[in-house]
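Given as C-alpha coordinates, the chain that follows is alone and in the form predicted on its own.
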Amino acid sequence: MTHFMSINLPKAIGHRGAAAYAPENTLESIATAADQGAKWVELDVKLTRDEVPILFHDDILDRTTNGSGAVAETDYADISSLEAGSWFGESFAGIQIPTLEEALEVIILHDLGLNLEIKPCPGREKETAEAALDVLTQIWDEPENILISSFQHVSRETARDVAQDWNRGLLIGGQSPDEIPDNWRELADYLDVKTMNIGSKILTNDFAMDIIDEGYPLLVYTVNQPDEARRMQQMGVDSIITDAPDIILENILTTH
(Lines of atoms letter the chains of each structure in order from A and count residues from 1; the text may use other names and numbers.)
(Lines give C-alpha, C1' and ligand atoms only; values in the text may rest on other atoms or scores of the structure.)
(Ligands and ions follow the chains in the order given, each with its own letter.)
Protein backbone atom coordinates (compact mmCIF):
# COMPACT_ATOMS: atom_id res chain seq x y z
CA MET A 1 0.00 0.00 0.00
CA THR A 2 1.27 3.43 -0.93
CA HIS A 3 0.89 6.13 1.68
CA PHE A 4 2.59 8.75 -0.47
CA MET A 5 4.62 11.66 0.68
CA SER A 6 4.42 13.16 4.11
CA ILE A 7 1.37 15.15 5.08
CA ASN A 8 1.52 18.10 7.42
CA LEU A 9 -1.71 17.45 9.32
CA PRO A 10 -2.64 19.92 12.07
CA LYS A 11 -4.55 19.02 15.23
CA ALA A 12 -7.59 21.03 14.10
CA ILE A 13 -9.02 21.83 10.66
CA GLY A 14 -11.64 24.52 10.16
CA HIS A 15 -14.82 22.99 8.70
CA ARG A 16 -16.00 24.99 5.67
CA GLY A 17 -13.69 27.67 7.04
CA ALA A 18 -14.97 28.49 10.51
CA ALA A 19 -18.63 27.68 9.98
CA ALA A 20 -19.66 28.48 13.56
CA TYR A 21 -18.58 32.09 13.13
CA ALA A 22 -18.96 33.03 9.45
CA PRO A 23 -20.99 31.87 6.45
CA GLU A 24 -19.64 28.48 5.37
CA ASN A 25 -17.42 28.13 2.30
CA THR A 26 -16.78 31.88 1.97
CA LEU A 27 -13.57 33.90 1.87
CA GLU A 28 -14.64 35.47 5.17
CA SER A 29 -15.00 32.04 6.75
CA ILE A 30 -11.51 31.04 5.58
CA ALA A 31 -10.02 34.24 7.00
CA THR A 32 -11.89 33.73 10.29
CA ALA A 33 -10.47 30.22 10.64
CA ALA A 34 -6.97 31.60 10.09
CA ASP A 35 -7.57 34.36 12.65
CA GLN A 36 -8.61 31.69 15.18
CA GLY A 37 -5.36 29.81 14.73
CA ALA A 38 -6.47 27.06 12.35
CA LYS A 39 -3.61 25.82 10.18
CA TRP A 40 -5.88 24.12 7.64
CA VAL A 41 -9.43 24.52 6.34
CA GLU A 42 -11.85 22.01 4.85
CA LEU A 43 -13.91 23.33 1.93
CA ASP A 44 -16.46 21.98 -0.54
CA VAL A 45 -16.15 22.47 -4.29
CA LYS A 46 -18.76 21.99 -7.00
CA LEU A 47 -19.38 23.22 -10.53
CA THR A 48 -21.67 25.86 -11.97
CA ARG A 49 -23.54 25.00 -15.15
CA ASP A 50 -20.71 26.46 -17.22
CA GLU A 51 -18.16 24.41 -15.24
CA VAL A 52 -16.61 27.05 -12.98
CA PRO A 53 -15.46 25.43 -9.71
CA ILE A 54 -17.00 27.31 -6.77
CA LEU A 55 -17.05 26.81 -3.01
CA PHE A 56 -20.49 25.48 -2.21
CA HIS A 57 -21.96 22.59 -0.24
CA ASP A 58 -25.58 22.06 -1.29
CA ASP A 59 -26.93 20.98 -4.66
CA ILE A 60 -29.41 23.86 -4.56
CA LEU A 61 -28.83 27.53 -3.84
CA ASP A 62 -31.72 28.19 -1.46
CA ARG A 63 -30.26 27.53 2.02
CA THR A 64 -27.24 29.84 1.93
CA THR A 65 -28.04 32.45 -0.75
CA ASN A 66 -30.81 34.76 -1.90
CA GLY A 67 -31.08 32.65 -5.04
CA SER A 68 -32.92 29.42 -5.72
CA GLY A 69 -32.64 26.39 -7.95
CA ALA A 70 -29.91 23.91 -8.75
CA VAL A 71 -26.25 24.94 -8.83
CA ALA A 72 -25.76 22.63 -11.82
CA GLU A 73 -28.38 24.59 -13.78
CA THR A 74 -27.03 28.06 -12.97
CA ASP A 75 -24.20 29.81 -14.78
CA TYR A 76 -21.34 31.38 -12.86
CA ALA A 77 -22.35 34.90 -13.94
CA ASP A 78 -25.67 34.45 -12.12
CA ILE A 79 -24.16 32.70 -9.11
CA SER A 80 -21.55 35.43 -8.72
CA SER A 81 -24.31 38.03 -8.38
CA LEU A 82 -26.00 36.21 -5.49
CA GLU A 83 -25.76 37.30 -1.86
CA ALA A 84 -24.49 34.56 0.45
CA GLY A 85 -24.08 36.10 3.91
CA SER A 86 -27.37 37.45 5.23
CA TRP A 87 -28.75 34.00 6.01
CA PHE A 88 -25.98 33.67 8.58
CA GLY A 89 -26.08 37.15 10.07
CA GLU A 90 -26.71 40.77 9.13
CA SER A 91 -23.05 41.68 9.58
CA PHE A 92 -22.24 39.36 6.66
CA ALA A 93 -24.71 40.90 4.23
CA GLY A 94 -23.27 41.26 0.75
CA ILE A 95 -20.88 38.30 0.87
CA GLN A 96 -20.61 36.37 -2.38
CA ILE A 97 -19.95 32.76 -3.34
CA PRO A 98 -16.24 32.48 -4.16
CA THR A 99 -14.65 30.57 -6.98
CA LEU A 100 -12.12 27.93 -6.01
CA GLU A 101 -9.44 30.14 -7.53
CA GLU A 102 -10.43 33.10 -5.31
CA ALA A 103 -10.47 30.82 -2.28
CA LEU A 104 -7.00 29.46 -3.02
CA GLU A 105 -5.63 33.00 -3.13
CA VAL A 106 -6.95 33.66 0.39
CA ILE A 107 -5.75 30.25 1.64
CA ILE A 108 -2.25 30.93 0.32
CA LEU A 109 -2.30 34.48 1.71
CA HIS A 110 -2.99 33.07 5.18
CA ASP A 111 -0.52 30.20 4.75
CA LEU A 112 -3.18 27.55 5.31
CA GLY A 113 -3.36 23.91 4.30
CA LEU A 114 -6.46 22.59 2.54
CA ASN A 115 -8.70 19.55 2.74
CA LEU A 116 -10.72 19.95 -0.45
CA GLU A 117 -13.90 17.90 -0.57
CA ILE A 118 -15.14 17.31 -4.10
CA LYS A 119 -18.91 17.72 -3.71
CA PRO A 120 -20.38 17.16 -7.16
CA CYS A 121 -23.95 17.69 -8.19
CA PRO A 122 -25.50 14.36 -9.22
CA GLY A 123 -24.15 13.18 -12.56
CA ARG A 124 -21.14 15.51 -12.51
CA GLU A 125 -18.80 13.42 -10.39
CA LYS A 126 -16.02 13.13 -12.97
CA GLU A 127 -16.23 16.68 -14.35
CA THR A 128 -16.21 18.27 -10.90
CA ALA A 129 -13.10 16.38 -9.82
CA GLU A 130 -11.33 17.17 -13.09
CA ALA A 131 -12.18 20.87 -13.08
CA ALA A 132 -11.32 21.40 -9.41
CA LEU A 133 -8.04 19.53 -9.67
CA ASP A 134 -7.15 21.42 -12.84
CA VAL A 135 -7.47 24.73 -10.98
CA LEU A 136 -5.53 23.35 -8.01
CA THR A 137 -2.71 22.10 -10.22
CA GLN A 138 -2.24 25.55 -11.70
CA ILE A 139 -2.07 27.29 -8.31
CA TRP A 140 -1.08 24.91 -5.52
CA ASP A 141 2.52 23.87 -4.96
CA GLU A 142 2.58 22.50 -1.40
CA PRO A 143 1.82 18.79 -1.70
CA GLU A 144 2.30 18.17 2.03
CA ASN A 145 -0.45 20.71 2.81
CA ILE A 146 -3.24 19.38 0.59
CA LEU A 147 -5.70 16.54 1.03
CA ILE A 148 -8.38 15.64 -1.53
CA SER A 149 -11.52 13.78 -0.47
CA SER A 150 -15.04 12.97 -1.66
CA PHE A 151 -18.01 10.80 -0.76
CA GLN A 152 -18.60 10.06 -4.45
CA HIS A 153 -16.83 7.01 -5.80
CA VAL A 154 -16.38 8.32 -9.35
CA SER A 155 -14.92 11.55 -7.96
CA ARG A 156 -12.56 9.50 -5.81
CA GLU A 157 -11.44 7.43 -8.79
CA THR A 158 -10.94 10.56 -10.88
CA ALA A 159 -8.87 12.18 -8.13
CA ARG A 160 -6.75 9.03 -7.92
CA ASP A 161 -6.12 9.12 -11.67
CA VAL A 162 -5.67 12.89 -12.04
CA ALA A 163 -3.89 13.77 -8.79
CA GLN A 164 -1.63 10.79 -8.27
CA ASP A 165 1.05 12.87 -6.57
CA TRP A 166 -1.31 14.47 -4.07
CA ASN A 167 -2.53 12.99 -0.83
CA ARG A 168 -6.12 11.83 -0.81
CA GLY A 169 -8.39 10.82 2.04
CA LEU A 170 -11.14 8.21 2.17
CA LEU A 171 -14.23 9.98 3.47
CA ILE A 172 -16.70 7.76 5.33
CA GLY A 173 -19.78 9.09 7.10
CA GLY A 174 -23.05 7.95 8.57
CA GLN A 175 -25.28 8.19 11.59
CA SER A 176 -24.10 5.09 13.47
CA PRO A 177 -21.24 2.56 13.54
CA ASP A 178 -23.54 0.12 11.70
CA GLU A 179 -22.71 2.10 8.56
CA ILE A 180 -18.97 1.36 8.60
CA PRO A 181 -18.40 -0.40 5.26
CA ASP A 182 -17.02 -3.91 5.64
CA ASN A 183 -14.72 -3.39 2.66
CA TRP A 184 -13.11 -0.13 3.85
CA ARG A 185 -9.61 -1.63 3.75
CA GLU A 186 -10.05 -2.79 0.16
CA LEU A 187 -11.56 0.57 -0.78
CA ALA A 188 -8.69 2.50 0.79
CA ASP A 189 -6.20 0.28 -1.00
CA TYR A 190 -8.00 0.51 -4.36
CA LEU A 191 -8.23 4.30 -4.14
CA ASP A 192 -4.65 4.52 -2.87
CA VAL A 193 -5.51 6.95 -0.09
CA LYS A 194 -3.24 8.53 2.48
CA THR A 195 -5.74 9.25 5.30
CA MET A 196 -9.05 8.05 6.67
CA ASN A 197 -11.57 10.88 7.19
CA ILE A 198 -14.33 9.49 9.40
CA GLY A 199 -17.64 10.89 10.66
CA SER A 200 -17.64 11.22 14.44
CA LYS A 201 -20.96 9.35 14.75
CA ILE A 202 -19.52 6.15 13.31
CA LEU A 203 -16.06 6.22 14.89
CA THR A 204 -15.67 3.54 17.56
CA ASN A 205 -12.56 2.61 19.52
CA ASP A 206 -12.27 -0.61 17.52
CA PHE A 207 -12.61 1.16 14.16
CA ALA A 208 -10.05 3.77 15.21
CA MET A 209 -7.61 1.04 16.31
CA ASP A 210 -8.07 -0.82 13.03
CA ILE A 211 -7.34 2.35 11.03
CA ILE A 212 -4.26 3.13 13.10
CA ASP A 213 -3.06 -0.47 12.80
CA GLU A 214 -3.26 -0.14 9.01
CA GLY A 215 -0.98 2.90 9.22
CA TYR A 216 -3.42 5.58 8.13
CA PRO A 217 -3.56 9.01 9.76
CA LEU A 218 -7.07 9.47 11.18
CA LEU A 219 -9.21 12.58 10.74
CA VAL A 220 -12.67 12.98 12.28
CA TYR A 221 -15.52 15.38 11.49
CA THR A 222 -17.46 17.47 12.61
CA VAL A 223 -16.53 17.88 16.28
CA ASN A 224 -17.38 21.12 18.09
CA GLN A 225 -17.47 20.13 21.76
CA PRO A 226 -14.26 20.07 23.84
CA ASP A 227 -15.12 16.85 25.68
CA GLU A 228 -15.85 15.02 22.43
CA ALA A 229 -12.64 16.36 20.90
CA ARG A 230 -10.58 15.06 23.81
CA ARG A 231 -12.33 11.70 23.61
CA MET A 232 -11.49 11.51 19.92
CA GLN A 233 -7.85 12.34 20.66
CA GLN A 234 -7.71 9.57 23.24
CA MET A 235 -8.93 7.20 20.50
CA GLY A 236 -5.90 8.18 18.44
CA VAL A 237 -7.44 10.76 16.13
CA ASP A 238 -4.74 12.89 14.49
CA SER A 239 -6.85 15.78 13.25
CA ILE A 240 -10.26 17.16 14.25
CA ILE A 241 -12.41 18.91 11.65
CA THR A 242 -14.49 21.53 13.45
CA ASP A 243 -16.81 24.48 12.88
CA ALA A 244 -15.17 26.20 15.85
CA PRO A 245 -11.38 26.03 15.51
CA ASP A 246 -10.82 28.37 18.45
CA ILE A 247 -12.74 26.20 20.91
CA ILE A 248 -11.08 22.98 19.78
CA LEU A 249 -7.58 24.47 19.73
CA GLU A 250 -8.07 25.83 23.26
CA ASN A 251 -9.26 22.51 24.63
CA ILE A 252 -7.39 19.68 22.93
CA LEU A 253 -4.44 18.06 24.60
CA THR A 254 -1.67 19.44 22.39
CA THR A 255 -1.50 21.79 19.44
CA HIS A 256 0.97 22.57 16.76
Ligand code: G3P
Given for the second form:
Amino acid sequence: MTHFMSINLPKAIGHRGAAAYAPENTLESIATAADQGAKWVELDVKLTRDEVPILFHDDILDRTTNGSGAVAETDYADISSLEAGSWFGESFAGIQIPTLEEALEVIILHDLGLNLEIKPCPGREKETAEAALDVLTQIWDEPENILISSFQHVSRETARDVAQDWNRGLLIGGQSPDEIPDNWRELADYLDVKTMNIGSKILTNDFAMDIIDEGYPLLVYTVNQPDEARRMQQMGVDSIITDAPDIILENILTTH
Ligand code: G3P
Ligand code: MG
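Switch from the form predicted on its own to the form predicted together with the named molecule and give that structure.
Okay, now the whole complex, with that chain kicking things off.
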Protein backbone atom coordinates (compact mmCIF):
# COMPACT_ATOMS: atom_id res chain seq x y z
CA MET A 1 0.00 0.00 0.00
CA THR A 2 1.34 3.37 -0.97
CA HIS A 3 1.64 6.01 1.70
CA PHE A 4 0.76 9.27 0.08
CA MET A 5 2.28 12.52 1.03
CA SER A 6 -0.09 15.06 2.46
CA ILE A 7 -1.20 17.58 -0.10
CA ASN A 8 -1.36 21.39 0.04
CA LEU A 9 -4.38 21.84 -2.20
CA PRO A 10 -5.17 25.52 -2.80
CA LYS A 11 -8.68 26.94 -3.32
CA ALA A 12 -7.90 27.94 -6.92
CA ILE A 13 -5.61 26.37 -9.51
CA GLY A 14 -4.70 28.25 -12.69
CA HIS A 15 -5.83 26.21 -15.71
CA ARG A 16 -3.05 25.92 -18.33
CA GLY A 17 -1.53 28.78 -16.33
CA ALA A 18 -4.01 31.63 -16.57
CA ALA A 19 -5.54 30.72 -19.93
CA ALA A 20 -8.02 33.60 -19.94
CA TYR A 21 -5.21 36.15 -19.88
CA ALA A 22 -2.16 34.66 -21.62
CA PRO A 23 -1.47 31.94 -24.19
CA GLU A 24 -2.17 28.60 -22.49
CA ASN A 25 0.65 26.33 -21.31
CA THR A 26 3.36 28.97 -21.71
CA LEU A 27 5.83 30.45 -19.25
CA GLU A 28 3.95 33.76 -19.50
CA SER A 29 0.71 32.02 -18.58
CA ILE A 30 2.33 30.46 -15.51
CA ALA A 31 3.74 33.82 -14.42
CA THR A 32 0.35 35.49 -14.95
CA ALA A 33 -1.36 32.91 -12.72
CA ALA A 34 1.23 33.60 -10.01
CA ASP A 35 0.78 37.37 -10.38
CA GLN A 36 -2.97 36.91 -9.88
CA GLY A 37 -2.43 35.08 -6.61
CA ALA A 38 -2.87 31.48 -7.72
CA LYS A 39 -0.88 29.08 -5.54
CA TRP A 40 -0.91 26.22 -8.08
CA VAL A 41 -1.18 25.79 -11.83
CA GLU A 42 -2.53 22.95 -13.97
CA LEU A 43 -0.47 22.22 -17.09
CA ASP A 44 -0.64 19.69 -19.93
CA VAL A 45 2.46 17.73 -20.95
CA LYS A 46 3.10 15.68 -24.09
CA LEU A 47 6.08 14.51 -26.14
CA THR A 48 7.68 15.80 -29.30
CA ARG A 49 8.62 13.16 -31.90
CA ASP A 50 12.07 12.88 -30.33
CA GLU A 51 10.49 12.46 -26.89
CA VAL A 52 11.10 15.84 -25.30
CA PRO A 53 8.32 16.61 -22.78
CA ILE A 54 6.74 19.96 -23.66
CA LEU A 55 3.75 21.89 -22.39
CA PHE A 56 1.03 21.51 -25.00
CA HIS A 57 -2.68 20.68 -25.01
CA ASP A 58 -3.70 19.64 -28.52
CA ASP A 59 -2.40 16.72 -30.60
CA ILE A 60 -1.79 19.09 -33.50
CA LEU A 61 0.10 22.37 -33.64
CA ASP A 62 -2.42 24.38 -35.63
CA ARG A 63 -4.66 26.08 -33.03
CA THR A 64 -2.03 27.62 -30.77
CA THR A 65 1.06 28.07 -32.96
CA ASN A 66 2.14 29.26 -36.38
CA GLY A 67 3.00 25.65 -37.26
CA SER A 68 0.82 22.78 -38.38
CA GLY A 69 0.65 19.03 -38.18
CA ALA A 70 1.02 16.49 -35.42
CA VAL A 71 3.14 17.19 -32.34
CA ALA A 72 4.09 13.50 -32.32
CA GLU A 73 5.58 13.87 -35.81
CA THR A 74 7.57 17.03 -35.12
CA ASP A 75 11.03 17.12 -33.53
CA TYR A 76 11.78 19.46 -30.66
CA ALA A 77 14.20 21.49 -32.81
CA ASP A 78 11.27 22.45 -35.06
CA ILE A 79 8.77 22.86 -32.21
CA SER A 80 11.15 25.22 -30.42
CA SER A 81 11.25 27.58 -33.39
CA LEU A 82 7.46 27.95 -33.53
CA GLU A 83 5.62 31.03 -32.36
CA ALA A 84 2.90 30.31 -29.81
CA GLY A 85 1.56 33.71 -28.73
CA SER A 86 0.11 35.64 -31.68
CA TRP A 87 -2.98 33.44 -31.95
CA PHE A 88 -3.96 34.74 -28.50
CA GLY A 89 -3.03 38.38 -28.95
CA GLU A 90 -0.47 40.49 -30.78
CA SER A 91 1.10 41.60 -27.49
CA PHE A 92 2.16 37.98 -26.97
CA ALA A 93 3.92 37.63 -30.33
CA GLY A 94 7.19 35.71 -30.09
CA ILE A 95 6.27 33.48 -27.18
CA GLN A 96 7.55 29.93 -27.53
CA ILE A 97 6.40 26.48 -26.48
CA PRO A 98 8.19 25.59 -23.23
CA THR A 99 9.74 22.28 -22.33
CA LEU A 100 8.51 20.76 -19.08
CA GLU A 101 11.94 21.46 -17.64
CA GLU A 102 11.73 25.18 -18.47
CA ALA A 103 8.23 25.31 -17.03
CA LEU A 104 9.32 23.69 -13.77
CA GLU A 105 12.00 26.35 -13.33
CA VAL A 106 9.40 29.10 -13.61
CA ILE A 107 6.97 27.25 -11.34
CA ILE A 108 9.67 26.90 -8.69
CA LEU A 109 10.74 30.53 -9.14
CA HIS A 110 7.17 31.61 -8.35
CA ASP A 111 6.82 29.08 -5.54
CA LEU A 112 3.80 27.44 -7.16
CA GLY A 113 2.38 23.96 -6.79
CA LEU A 114 1.55 21.89 -9.87
CA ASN A 115 -1.21 19.66 -11.15
CA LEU A 116 0.60 18.01 -14.05
CA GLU A 117 -1.82 16.50 -16.54
CA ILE A 118 -0.19 13.84 -18.71
CA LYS A 119 -1.75 14.41 -22.12
CA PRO A 120 -0.22 11.86 -24.49
CA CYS A 121 -0.66 11.85 -28.22
CA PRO A 122 -2.50 8.65 -29.22
CA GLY A 123 -0.27 5.58 -28.90
CA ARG A 124 2.29 7.31 -26.65
CA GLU A 125 0.53 6.90 -23.32
CA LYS A 126 3.30 5.00 -21.55
CA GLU A 127 6.35 6.85 -22.84
CA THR A 128 4.76 10.25 -22.20
CA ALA A 129 4.15 9.41 -18.56
CA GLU A 130 7.63 7.91 -18.18
CA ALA A 131 9.46 10.83 -19.79
CA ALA A 132 7.46 13.53 -17.99
CA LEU A 133 7.82 11.87 -14.61
CA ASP A 134 11.51 11.33 -15.21
CA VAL A 135 12.03 15.08 -15.69
CA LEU A 136 9.79 15.86 -12.75
CA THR A 137 11.59 13.46 -10.45
CA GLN A 138 14.95 15.04 -11.26
CA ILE A 139 13.76 18.57 -10.50
CA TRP A 140 10.82 18.52 -8.09
CA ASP A 141 11.33 18.10 -4.37
CA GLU A 142 8.02 19.21 -2.82
CA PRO A 143 5.75 16.15 -2.81
CA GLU A 144 2.94 17.95 -1.01
CA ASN A 145 2.76 20.49 -3.85
CA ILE A 146 2.41 18.12 -6.80
CA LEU A 147 -0.56 16.20 -8.20
CA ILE A 148 -0.33 13.96 -11.27
CA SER A 149 -3.40 13.26 -13.42
CA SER A 150 -4.42 11.96 -16.84
CA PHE A 151 -7.48 10.92 -18.80
CA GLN A 152 -5.52 8.02 -20.28
CA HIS A 153 -5.58 4.74 -18.45
CA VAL A 154 -2.12 3.53 -19.47
CA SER A 155 -0.63 6.89 -18.47
CA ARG A 156 -2.39 6.61 -15.11
CA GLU A 157 -1.09 3.09 -14.54
CA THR A 158 2.41 4.18 -15.52
CA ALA A 159 2.26 7.12 -13.12
CA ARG A 160 1.12 4.79 -10.36
CA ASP A 161 4.04 2.47 -11.06
CA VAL A 162 6.86 4.96 -11.60
CA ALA A 163 5.79 7.73 -9.20
CA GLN A 164 4.34 5.62 -6.44
CA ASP A 165 4.89 8.07 -3.63
CA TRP A 166 3.57 11.11 -5.46
CA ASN A 167 -0.01 12.19 -5.16
CA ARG A 168 -2.21 11.32 -8.09
CA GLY A 169 -5.72 12.46 -8.98
CA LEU A 170 -8.38 10.54 -10.90
CA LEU A 171 -9.36 12.87 -13.75
CA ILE A 172 -12.88 12.32 -15.07
CA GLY A 173 -14.66 14.58 -17.55
CA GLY A 174 -17.55 14.60 -19.95
CA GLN A 175 -20.50 16.59 -21.16
CA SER A 176 -23.16 15.39 -18.73
CA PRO A 177 -23.55 13.40 -15.51
CA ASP A 178 -24.54 10.25 -17.42
CA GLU A 179 -20.83 9.96 -18.25
CA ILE A 180 -19.86 9.35 -14.62
CA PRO A 181 -18.28 5.88 -14.75
CA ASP A 182 -20.11 3.37 -12.56
CA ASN A 183 -16.80 1.91 -11.46
CA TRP A 184 -15.13 5.15 -10.33
CA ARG A 185 -14.56 3.83 -6.81
CA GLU A 186 -12.82 0.71 -8.16
CA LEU A 187 -10.76 2.82 -10.55
CA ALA A 188 -9.71 5.19 -7.78
CA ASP A 189 -8.75 2.23 -5.63
CA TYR A 190 -6.89 0.41 -8.41
CA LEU A 191 -4.97 3.54 -9.40
CA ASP A 192 -4.34 4.38 -5.76
CA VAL A 193 -5.29 8.03 -6.16
CA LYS A 194 -5.38 10.74 -3.54
CA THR A 195 -7.90 13.13 -5.14
CA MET A 196 -10.82 13.20 -7.56
CA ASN A 197 -10.49 15.78 -10.38
CA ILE A 198 -13.91 16.15 -11.96
CA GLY A 199 -15.31 18.07 -14.93
CA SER A 200 -17.88 20.64 -13.82
CA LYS A 201 -20.44 19.42 -16.38
CA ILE A 202 -20.64 15.98 -14.79
CA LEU A 203 -20.47 17.01 -11.14
CA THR A 204 -23.83 16.56 -9.44
CA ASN A 205 -24.61 17.06 -5.77
CA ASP A 206 -24.87 13.30 -5.30
CA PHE A 207 -21.56 12.61 -7.02
CA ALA A 208 -19.85 15.28 -4.93
CA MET A 209 -21.32 13.81 -1.75
CA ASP A 210 -20.20 10.31 -2.71
CA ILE A 211 -16.67 11.53 -3.37
CA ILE A 212 -16.55 13.40 -0.06
CA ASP A 213 -18.01 10.37 1.76
CA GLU A 214 -15.19 8.24 0.36
CA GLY A 215 -12.70 10.73 1.81
CA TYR A 216 -11.24 12.13 -1.40
CA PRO A 217 -10.40 15.81 -1.76
CA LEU A 218 -12.49 17.11 -4.69
CA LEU A 219 -11.16 19.30 -7.51
CA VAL A 220 -13.33 20.64 -10.32
CA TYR A 221 -12.49 22.04 -13.77
CA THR A 222 -12.91 24.44 -15.58
CA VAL A 223 -14.88 27.05 -13.67
CA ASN A 224 -14.55 30.72 -14.61
CA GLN A 225 -17.78 32.31 -13.35
CA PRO A 226 -18.25 33.53 -9.77
CA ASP A 227 -21.75 32.08 -9.34
CA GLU A 228 -20.67 28.66 -10.59
CA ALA A 229 -17.60 28.77 -8.34
CA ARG A 230 -19.76 29.50 -5.29
CA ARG A 231 -22.14 26.70 -6.27
CA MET A 232 -19.17 24.33 -6.49
CA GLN A 233 -17.97 25.41 -3.06
CA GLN A 234 -21.44 24.78 -1.65
CA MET A 235 -21.23 21.24 -3.04
CA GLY A 236 -18.02 20.74 -1.07
CA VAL A 237 -15.43 21.26 -3.80
CA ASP A 238 -11.98 21.85 -2.32
CA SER A 239 -10.16 23.26 -5.35
CA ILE A 240 -11.36 25.07 -8.44
CA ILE A 241 -9.31 24.80 -11.61
CA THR A 242 -9.87 28.03 -13.52
CA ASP A 243 -8.70 30.01 -16.54
CA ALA A 244 -9.21 33.17 -14.47
CA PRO A 245 -7.58 32.83 -11.05
CA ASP A 246 -8.21 36.52 -10.26
CA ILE A 247 -11.97 36.25 -10.71
CA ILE A 248 -12.27 33.02 -8.77
CA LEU A 249 -10.05 34.16 -5.90
CA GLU A 250 -12.08 37.35 -5.56
CA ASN A 251 -15.36 35.49 -5.42
CA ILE A 252 -14.89 32.37 -3.33
CA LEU A 253 -14.39 31.80 0.34
CA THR A 254 -10.67 31.45 0.78
CA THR A 255 -10.68 30.77 4.50
CA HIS A 256 -11.67 27.50 6.09
O1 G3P B 1 -6.91 18.76 -15.68
C2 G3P B 1 -8.12 19.42 -15.86
C3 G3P B 1 -8.36 19.81 -17.30
O4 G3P B 1 -7.24 20.49 -17.78
C5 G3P B 1 -8.67 18.65 -18.19
O6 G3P B 1 -9.08 19.03 -19.47
O7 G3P B 1 -8.75 19.42 -21.88
O8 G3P B 1 -8.46 21.29 -20.27
O9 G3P B 1 -6.79 19.46 -20.37
P10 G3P B 1 -8.22 19.84 -20.54
MG1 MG C 1 -5.44 19.94 -18.78
